[in-house]
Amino acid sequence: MLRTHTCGELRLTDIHKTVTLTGWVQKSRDLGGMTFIDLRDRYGITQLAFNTNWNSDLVEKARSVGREFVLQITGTVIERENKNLMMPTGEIEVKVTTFVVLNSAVTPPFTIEDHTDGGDELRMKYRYLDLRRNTVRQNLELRHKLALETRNYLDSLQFIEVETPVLIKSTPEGARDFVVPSRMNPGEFYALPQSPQTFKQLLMVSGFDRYYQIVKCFRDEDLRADRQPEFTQIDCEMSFVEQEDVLQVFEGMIRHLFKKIKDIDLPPLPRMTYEQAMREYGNDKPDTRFGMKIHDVSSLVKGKNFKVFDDAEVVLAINAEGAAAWTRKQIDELTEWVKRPQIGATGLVYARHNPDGTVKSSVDKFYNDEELSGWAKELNSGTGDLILVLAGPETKTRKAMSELRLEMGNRLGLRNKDTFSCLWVVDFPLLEWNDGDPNLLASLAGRWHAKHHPFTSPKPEDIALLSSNPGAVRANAYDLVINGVEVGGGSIRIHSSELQSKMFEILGFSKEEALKQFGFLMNAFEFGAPPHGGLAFGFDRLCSLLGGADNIRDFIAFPKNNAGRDVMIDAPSEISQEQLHELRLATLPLNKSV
């Protein structure tokens, strides 16, 4: 080894020891007769001391090094005169006796410090430098610990980790696949897996009754802060279980991870139906760190000659506690916010619950004091609160009110990243009608598609509705939601080939198409498939939640940007005409001279 110790481990107990350290120059300070260098490695920083009274040649050499030079030094540990108790090694320094520059470095494009001057794109271009920063390193250490504790927990329950293929068959259900051309099978393509779903079900058929995998998955979809084209899942499956069994095992895992990573003892996780989540929060991943539930006040406000409300399909309201003191300017700004295309509301009505108990609204000419007091009673509003109302088509307005509720939670400081509210959302619809979701294949428009995936089992009591009223069928499905983020989701699977065939029929597959796409799975079911179910956690999302960050990129060593590009290696990129020709993808004749 080129070192005897790391830059983060020396203490007063090491005084008088001769040590060899290696690392990068964080910064240097020239004080005339004395020069100090902060030497950094993954484990911390140690101050190096050079004195002209000890060795003037070494001082001159120390003055010549710049930021990020790679050094090896040998010296004696001594006690610092000016201690820095803010750092673990701050009570000692190393009196350098020998000094080797292992490699020089050009000036980095941004400072390698916790609070750097580099923007996102610059840091992504030089990600290998960004990874030297403590904040990024700590994120990856958290990721490592989370993976380790996941494995420890699942191993203790006799789960076995099995790797599944990365080059698989493309299927027409769900988000778009990334496809890979096969050179040895011209005109044919592999797909990169969106999940190991069918393989983990086949493992259940094989008798591996408890499987897991921390696995890379791929989806060709539009990106945002919590999405990447390649992402990691904690993928799990169990045999001979019902929904309650799965929830108990993985609620235990989440509680284990919170205890080990954050030293937080989570209480038992509450359950909420999909219907309740949509009704009270406007979405299926409610942030329950705060109240401000959505109320349908349609029957309360219609019929008063206020055309906006009278003509609306639904009128929804929330009560923002303590916000009655907001100025007209603040409310006008909020009104413009809800009118943005991303939110889609046409306007905002408000009512202040004043300290004297009166309720005054922006539509007072249509409603008397008694009627406005009725608004306050319906929303459990107290003095000092602000009632906000949106009206319009049901689906659009509920979505807009959900966004407004979250925005008010932000503005009122109710979404503290150090507070965690976890719950299970259950009883999802089995199917959704696709009118043309841009994240789904165009060929799926105008037909039913699976809310989770086509292997999800319906509730046994709803199976009879598959033929008569598919939209009313509930799924044996469940999502784990933390602070308004869907962290995991899964279901009890279909294990009957007859029921699976019925599901494919509802989804618009002909018998031939179903056999071509999923014949291997349906055939496997004929050989004795056990009842089984499972779920997958978004590992990157879980890391970002526990790390208190908004963007999963902070917890991925080499992420893509919002355009799906790796700006460090410049990918994706064009490939040569020769490669295209070999893959039978060339649009032009191969030209050897090009």
Given for the second form:
There are 2 protein chains.
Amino acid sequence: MLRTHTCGELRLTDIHKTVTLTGWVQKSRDLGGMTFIDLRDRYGITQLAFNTNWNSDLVEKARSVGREFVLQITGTVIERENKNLMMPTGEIEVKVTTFVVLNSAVTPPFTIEDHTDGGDELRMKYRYLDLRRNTVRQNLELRHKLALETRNYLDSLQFIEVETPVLIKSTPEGARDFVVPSRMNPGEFYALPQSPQTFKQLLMVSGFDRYYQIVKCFRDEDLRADRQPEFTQIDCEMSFVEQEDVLQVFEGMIRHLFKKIKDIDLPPLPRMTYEQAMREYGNDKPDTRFGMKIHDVSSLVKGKNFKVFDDAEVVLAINAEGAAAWTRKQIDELTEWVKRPQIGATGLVYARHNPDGTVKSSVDKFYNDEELSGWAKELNSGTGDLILVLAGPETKTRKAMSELRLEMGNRLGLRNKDTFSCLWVVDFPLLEWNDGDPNLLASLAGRWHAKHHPFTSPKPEDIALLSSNPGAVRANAYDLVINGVEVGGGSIRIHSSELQSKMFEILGFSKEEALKQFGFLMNAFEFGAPPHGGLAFGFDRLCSLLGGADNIRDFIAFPKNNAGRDVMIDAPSEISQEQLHELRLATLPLNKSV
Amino acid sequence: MLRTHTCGELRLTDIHKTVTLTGWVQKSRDLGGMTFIDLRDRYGITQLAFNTNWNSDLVEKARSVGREFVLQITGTVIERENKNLMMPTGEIEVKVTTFVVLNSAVTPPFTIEDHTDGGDELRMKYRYLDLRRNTVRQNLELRHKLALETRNYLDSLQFIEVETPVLIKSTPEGARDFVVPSRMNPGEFYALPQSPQTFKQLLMVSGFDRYYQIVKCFRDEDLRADRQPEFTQIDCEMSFVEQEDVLQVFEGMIRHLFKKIKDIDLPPLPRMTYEQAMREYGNDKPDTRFGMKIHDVSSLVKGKNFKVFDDAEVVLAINAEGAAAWTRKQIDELTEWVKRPQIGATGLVYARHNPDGTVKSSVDKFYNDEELSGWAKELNSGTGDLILVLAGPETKTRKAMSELRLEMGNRLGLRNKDTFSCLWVVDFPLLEWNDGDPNLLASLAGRWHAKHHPFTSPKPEDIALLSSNPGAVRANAYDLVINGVEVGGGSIRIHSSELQSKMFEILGFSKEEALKQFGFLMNAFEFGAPPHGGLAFGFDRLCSLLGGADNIRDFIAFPKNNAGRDVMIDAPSEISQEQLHELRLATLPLNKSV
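Can you now output the form predicted together with another copy of the chain? The one shown was the form predicted alone.
Whole complex next, starting from this chain.
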């Protein structure tokens, strides 16, 4: 090694030792006769001292190095005069005796500090410099530790990590696949997996019993904020289990991770049905760090000649505790906020629960005091609270109310990143109607679409509804939700080839299509498939949650931007004609009709 | 759980317990009044007992189940009358009281036994059944353990596992890339990484100091036996190191793995230069489980009027100990063997070292006893040994002699799979001349090509040769070789952008090409790159070696065949016109000139 110690290692007990350190110049201070350099590596920072009284040549040399130069120095550990007890190495410094510049550095385009002056785009372009910042490096250290603890936990329960293939077959029933042309098989393509779903089910058919994998998956979707075309899952599957077994094992995993990473003892995770989540939170991934549940006040408010409410399919209300003091201006601004196209409400009705116990609303001409007291009672509001009401079509209004609830949670400081509220959402619907999801191929519109995926088992008691009322069939499916984020999800799978065929039929596959796409799985089920189920966690998201951050990008070493581009390496990019020709492919001009 | 115990768990101490087991029917025996079923799961086999005296309905039901049916049974653990001490559960059986067929099974196309009657193709098509076989499952269990121990070792030395991207940029300087068309960026492509080389170097520039990753890599090459288009590497990199540091750390890793997996204490690994390996073994990955080194006997044998030797560029010999008793027929067959086109020798000369001490050769008319004794002395042969001689052009003959040596090692039983001989081969040449490698794009022929990759550092003392005699420049590059297999390889990297530019120039890149392909790396080097180096291990190969197997396929859950096809899922395959159109691509007919 070019060093004897790291820059985070030396203490008072090392005094008088001769040491060699390597690292980057964090900063240097020139105090006339003395020069100090902070030398940084992954492990910490050590102060280097130069003094004209010791060696004036060395001081000259030290003055000439700039930020981010790479140095190798040898010297003696001495006690500092001015100790810095905020730094682990702050009681010592190294009196430098020899000094090599291993590499010079041009000035970085932004400062390598916890709070940098670099904007997002610049940081992405020079990601290798951004990664020098402690905060970003610590995120990736957390990711490493999270992966290791995940493996330790699952290994202790006899799960086997099995690598499944990356070059697989395109199955355009879900989101779009990335495809890979095969040179050896011209005209044919591999696809990159959106998940190892079918392979992990085959491993259960093989008797692997308990499988996991921390694995890259790929989805070619129009990227929204904070989605990546490649992402990492903790993918798991178990045999001879019922839903309760899966929930127990993975609740244990989440508890293990919180304990090891955050030293937090999570309480047992509550369960909530999809129906309840939609009703009380307007959302299948409720943020339960705070209450402010949604109440359907339709029956309470209709029939009082207020046309907006009378004409609405549904009238929903929440109680924002302690917000009665909000000014008219604040409420007007909130009204504008709910009317933005992303939220889509047509207006906002409110009622203040005043300190004197009266309730005053923005629609007082339609509702008398007694009626408004009825609102307060329904919403369990007290003096000082603010009731907010939205009305309109059911689905849209529930969604808007969910957004408003989260926004009020933000504004009232109820969504602290260091507080964690975890729960299981269960009993999802098996199917949903696709009326033109832009993330699916256009040819799949106007069909039932699997809410989780086509291998999810319906609840046995709902199987009879499959033909008569597919939308009402509930699945043995579950999501793990933390702080309003879906962190994981899974299901008990179908293990009968007959029921699986039936599912493909409902999803609009012809027998031929089903066989062509998934024949191998249905065949496998003929040879003795065990009951099985599992789930997958979004690893990037789990890292960012445990890291107390909003976005996943800073927990990915080399992320892509919202256009799916790696701006550092400039990918994707054109390839040579020679490569295209070998693949028997031609690119079509953008304006050519196809 | 649908079970209380696994099929590998019950012992005499469990007698009288009521248990529920789940698993597959391995076999059943109908002995009239009694029926026995062997129930199998991943953990073992337990014998189930049925008796008409206990319950004749159950016996009827037990008789009706076939091989590989999935059962759930409940019963009482009883002591066996006929104990089988070869099985961990062989002292007990379960007297079944209730019995559910969880799934039936059609008859598998081959037997689910350690030695199956299924051929390779059938086993691949029904890989999920092949994986039920103990031997194959144990291979994947070994792989899991190997990965876990690798991580434990590297984690203990403060290596961080960092995931690098899979969707990167095509860099056609090496083997061919698999490419991925981007729908969001029409006409542009991502490439799948052949290795995370540039990213791990960027992580060193970022100060990560010690990085590793167990990672899938991809290479679109014309597949040879036992190569896979996707393969797994243990990829590692360290900063502030010299070659010796890298060798120490990873020799430690290999020693750790052998100890943990095989309980073998490896001796310190010898080092051999590339030059010595080529000279003594004709091969840069010598199998050192046995000697039989290659001797250049040119000076000894030339000038005796034997035209074949006189005209040859080189005459090489090995001493096959104990093979003097081989019959003429055996030697004739060996002669045919060396003349096969894969070996390419024109003939084989031999000399027997007889029990009476005389040496008799197939070319006695040219060489007298004294001269033949000279051969024996040079090759250090004793009575009972057989000297084998090949002559011809240097490169070809050395390669043929290496093959012959390995073949003789096989035939003489010197290549035991349970014996391990590991070594480092060092001082590789930096460059080799590409005169039309079919695994490279045709446009790269007639150029210098990087033997390891373009980022490998030349030895400082050889840098002066870069311009004058590139072929003579040695690299700070090293391979780990076990039993004649290159298991890992790496190098100290270039960390100066100037030297890196020079390398690209030698490799025939124009300045523009180099910037377009690798500008991000050369830029990164401007901001303070530390000296760094590392290596990568072929994880599939390491698994198969430690598993005592020849081929890597049985250590991969879902491998592809030699045509790059997954015959189980039938990939690659055609994709829909809708998918192609969204990607703005057209496939060209095979016969169309492009």
